[in-house]
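What follows is a single chain, given as structure tokens, in the form predicted alone.
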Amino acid sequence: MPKAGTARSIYLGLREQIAGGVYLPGDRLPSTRTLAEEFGVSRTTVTAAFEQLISEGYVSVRQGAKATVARNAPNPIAPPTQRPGGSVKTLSAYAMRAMDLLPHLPGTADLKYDFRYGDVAPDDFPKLLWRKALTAAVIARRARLGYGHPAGSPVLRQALQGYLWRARGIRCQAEQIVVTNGSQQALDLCARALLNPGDRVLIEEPCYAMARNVFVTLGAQATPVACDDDGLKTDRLPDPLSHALAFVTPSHQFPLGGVLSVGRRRQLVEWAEAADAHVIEDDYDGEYRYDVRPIPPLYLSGRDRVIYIGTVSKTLSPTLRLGYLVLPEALVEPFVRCKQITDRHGATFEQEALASLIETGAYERHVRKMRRLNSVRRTAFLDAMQQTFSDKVEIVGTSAGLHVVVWFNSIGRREESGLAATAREAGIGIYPISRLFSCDTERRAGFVFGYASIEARKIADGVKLLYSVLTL
């Protein structure tokens, strides 16, 4: 029995003794007076503990008699039924596939120089602008507080319609836009609405791992197609009749950085038409172009076949979980109904705050500012790598986005994990590219370096420390 004299500690102690067989069904329990004296508390405190045990079915009482252990008292510490190897018997096939694909959750180590891709600098977030917009959304007069539309806030969908036309040249109706909790939910929604277990989905090789995982976890089979400097190699497209869906990052192939050429875009859309399938276009960092003009979205080449995914994770913050889909008109209703089942709607106040930033022009001003800041970080990283590593590395994907891939010329891929572990011990986060490949092929060691979350003045120091640690 715990020594702490609170109602909860007494309740937990008695429950543990009942479960452990100290008190058997039908046994009388100590009186409230006895327990109060033992623990130095009031009888009211003990009575509260007993009332909790009674409500949960551990204890029964009769007027004028001591409390006893209930005849059918539950066992709160009974171990779950398990399969050999420790897996829980009741897990679904979906959960088992997820466990196999995701052996660990993201780490939270505090690294001095963390080149994790996808992260952004906290000081870049427009705190004052966001607070003002969010406060205005919260205090706005409303007829009632109720559930919103599963497709998202009407004001945000309207604002996104204008923004997409100005920024990406996309003409669509506001009704074609579905707001999601980040691009990950958008991918999951596409998979649930368009794939059945056993269906085949075309993916890039290498590919954004969380996209591949979504498809495979739902029971689909992934067909990887190699990429080069011009993106997906469309001359290697598989038989269209055997595929139900395709996933691509045509404006900035993740992670290699290639841009899908006009000819290849046309071939991919023709393939989708022959397959009677859709293509998911993940435009995850389309706002960041440096040495080239903005690339028109694939959506413009095949509106009826292409599903466009956008996000504010790279421009504002991934913590906001705000993404969106632009759907062919025929898919709007089924997607909205599927989304309503798993997610009634996203956070309304945050959606309205983002809408306000877009409508006032503050969001686009912020995007331009972020493009300038990250251009400086990009230059600092590339200069530091060139000066420090020289011809020992090859860097690709430098013309856009917030990350690059660094290939180490004299090191094989099997050494990636060891190098990452060595760097981590020194406080440096570097991330092997191997997990983004579906196939195990012999090649150079490669790492995906993100530079958007590190101060430009610190990047060179991080690169120099990495060189000294790796002793290349």
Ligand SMILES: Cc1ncc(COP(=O)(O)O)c(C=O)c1O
The other form holds:
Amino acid sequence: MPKAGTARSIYLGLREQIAGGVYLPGDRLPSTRTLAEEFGVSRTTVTAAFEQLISEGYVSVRQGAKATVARNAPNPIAPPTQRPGGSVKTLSAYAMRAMDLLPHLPGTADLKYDFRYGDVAPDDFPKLLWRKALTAAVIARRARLGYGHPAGSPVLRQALQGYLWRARGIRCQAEQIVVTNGSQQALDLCARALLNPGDRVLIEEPCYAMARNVFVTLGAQATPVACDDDGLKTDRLPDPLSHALAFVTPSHQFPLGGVLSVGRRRQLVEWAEAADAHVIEDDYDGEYRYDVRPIPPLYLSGRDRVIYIGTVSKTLSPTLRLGYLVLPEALVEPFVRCKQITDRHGATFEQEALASLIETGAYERHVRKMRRLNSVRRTAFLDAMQQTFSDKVEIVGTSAGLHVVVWFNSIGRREESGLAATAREAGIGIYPISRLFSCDTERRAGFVFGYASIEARKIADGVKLLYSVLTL
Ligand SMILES: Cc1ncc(COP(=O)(O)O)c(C=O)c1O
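Switching from the form predicted alone: structure of the form predicted together with this ligand?
Once more the chain from above appears, this time first in line as the rest of the complex follows.
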């Protein structure tokens, strides 16, 4: 059971009551104020629970009105609080902390215009190329069909070494590369290998929630440091001696989009040296830069301190779960051992298929094509926003990546879930930024808009419809 009084426990409680018919479709739910008093928690905690219920389609909130149970509320999966033959008391501290977090659910297909960030368009995937490469890997003659090396397939590590040098200017040995099950496993390995419960980790504010979740589930304490247009504000770095690790997105701060300036890079690496700590560089969308020159990775500023993470989730597809780490030499062996204990190694055929795409140049051609396609989507989105919302919004983080942040100038953050629910009823998915913040300060309502999974020709219609349904 999640701890009483957490957003997660309130979310589960309400969800169970909706599923059990205590509240019927169309029924009004108690106000956030009433629930906050009932549970003895802040309204922010209750709001976080509501936001989750809204984003999963259980609850709808029209702008300015009370929350009601949605007409088509889904049937929930039974809350995972019981194990057959065991009580919840048997859960580890790790599992209990995981249960306290708000879940991060994949999207559903029921929206006409979904600006969900993280998905890519199915038609963009190079199906034929991938099928050919995968088939070649499957039918290749090999001496044995057994377990592989935990660091990954040697051909992929070799191919990635060349790719990283050509595309990102990173010179490393293939032995420093560990192939992972997406960036997510790379983050998990960093936490397992470098953190103990109670350790402190510097994170960005706002931050990639899936990274923060890895650290706090392991029992570490996150120290959020504010970001601006130049990324992490290094004049606010905390006491280095109390920190074991830092997590940053220097090429395109997630979600605000700032690029960490040269001076700040130097300060961050110096801080890590003073702390005798490592910095994780999550280079999740380094392939997508539009009007500006590519930004060299932080890795180049401190090879012994920086752990570089890359992924193909944005260039090919998140379904492949293929990512990689570039490690300082001293960390290779411990990481390889942790990786082997976790899952032995990643899927071999898929790794070999990716290696062959990289070796033949097909991967880089595909990346160039994706950059063109997404540049068209980005222009369509920005033009449509300019024509409709105009100065009612401020859009940041536009020069790179596959998402932007849209701030609604005259609306407060507490309106975010109402706006998202109104949009959802009209078949449009928009996603509040608040869950990416660790601190609950007053600010404008903001949304992370992803545009990589929508057909370019539909984007303007989606934006126009959004404008017509939101009362701004
Ligand atoms: C900041 C950030 N890092 C990494 C990823 C990719 O994660 P993965 O490689 O686990 O699919 C994403 C995907 O949305 C992201 O936003």
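Quick caveat, the model's predicted, so the values are computed rather than measured. Here, rigid core means the biggest group of C-alpha atoms that superpose within 1.5 Å across both forms. Numbering follows the first chain given and starts at 1.
- Annotation: Cα of residue 420 displaced by less than 2 Å between the two forms, core superposition.
- Comparing the forms between the two forms, the C-alpha position of residue 452 differs by less than 2 angstroms, with the core used for superposition.
- After superposing the rigid core, the Cα of residue 14 is displaced by 2 Å or more between the two forms.
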